[in-house]
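Here we start with a single chain on its own, the form predicted alone, put down as structure tokens.
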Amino acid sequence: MIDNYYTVLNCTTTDHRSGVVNVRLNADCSIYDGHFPGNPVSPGVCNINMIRECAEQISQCKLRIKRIKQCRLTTLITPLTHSQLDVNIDLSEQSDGSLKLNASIGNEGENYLSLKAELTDE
């Protein structure tokens, strides 16, 4: 986990395969010192890592990203304008034992980022 990038506020799961993790981005995280001072923008790679960590929380096992099939960034995410986010996680097991991930980051019905990937147990 990137130190102090976000804080988990709530996690709701229906099983160990899907759920929603409500997070708050921390504007005082050092990542924003270089991305960008005075106008913090959440780096896409940090958001993808946050999705992986939320998937770990839902599945209750350590995961690594095997392959990213699709990633769409539709809105610039900043801790100043989008401080609270919902990370939606949907996992399904594939025949080879890996997990198919469909995830999104958004809030109040708006989608800011969507990700389709394959994950494996670490």
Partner chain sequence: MIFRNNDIYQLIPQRPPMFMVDVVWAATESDADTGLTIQENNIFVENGLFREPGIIEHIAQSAAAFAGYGTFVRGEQPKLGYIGEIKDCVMHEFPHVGDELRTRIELVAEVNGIRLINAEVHVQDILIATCQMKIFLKDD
Given for the second form:
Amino acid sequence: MIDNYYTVLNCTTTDHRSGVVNVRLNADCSIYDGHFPGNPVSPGVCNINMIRECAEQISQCKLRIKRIKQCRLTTLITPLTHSQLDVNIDLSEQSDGSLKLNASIGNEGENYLSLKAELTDE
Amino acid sequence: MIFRNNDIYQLIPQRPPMFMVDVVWAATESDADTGLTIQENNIFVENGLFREPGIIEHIAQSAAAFAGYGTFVRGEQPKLGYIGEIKDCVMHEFPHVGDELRTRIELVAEVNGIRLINAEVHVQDILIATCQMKIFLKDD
Amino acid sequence: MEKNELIAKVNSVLAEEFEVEESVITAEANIKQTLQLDSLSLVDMVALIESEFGVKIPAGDLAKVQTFGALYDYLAERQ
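Since the structure above is the form predicted alone, I would like to see how the form predicted together with its partner chain looks, so please show that one next.
Expanding to the full complex; the earlier chain stays at the top.
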């Protein structure tokens, strides 16, 4: 959705339900013109959207977030300090047809953002 | 005092293309009413719909503008704010381009620079989203 | 509310919200450590105390309420 926010370096999955996507944040994304001027900070909502898009890549389905049960953003992510990230995706089907997502963004054992959400097919 | 468009630059540090609140109707110590008209060129519009990141960012910036109203009244600069946590954010509908969001933010608690708020977003009487959120406001 | 009732309610409310056994909540125990509170969940605790007991704990006082015993006393004085 957001042009040039990130680049996928690698995507690994065995079952199209869980896997890891390695990404690089692009420091020249125009979103940083406004967030914030002179002080680029990767917006939490863009990182959440990046997780959704990675879940789409892993599952090969178009997905929308119906409900975020909990999202903890415990580390300030910037494209200059955290250029390489691992996006961990774990999807499981629920009896009502929705998908439960457990996801996180981190690097080298450190966790920056954790997300528990309910998704549906678009 | 109603704040619209560029007036809101006095309340929050965000700027286009990441500027997601275009009116602050009112703010008190405990709550605020804000709004946003969805423009076609909004970065979070896809296929004519204002999507999840836009809805959440609008809520976060509404909460920031609410806090910013307080700092403005005290003659201070707006603080940088970050989303610390989102809980039970239900997004019932995606608004369309041209829709006018109407949002209420209620302050539940404030501890050590973290504000806990509840938010409700409507388009007319259609409920778009509800959410609980914690915002860090950074002291310089 | 009698102090014993207050203590029982505090313990039950916090144990449920933060998913710990009531048995680990003792007067001498440190609140943050026992409930594993970080800066985000500390806000939830303050909000919960306010909604369950009607008592707001300002930042200055919060720093002094380190143990559950201190919390019981704090709330008892303000009920």
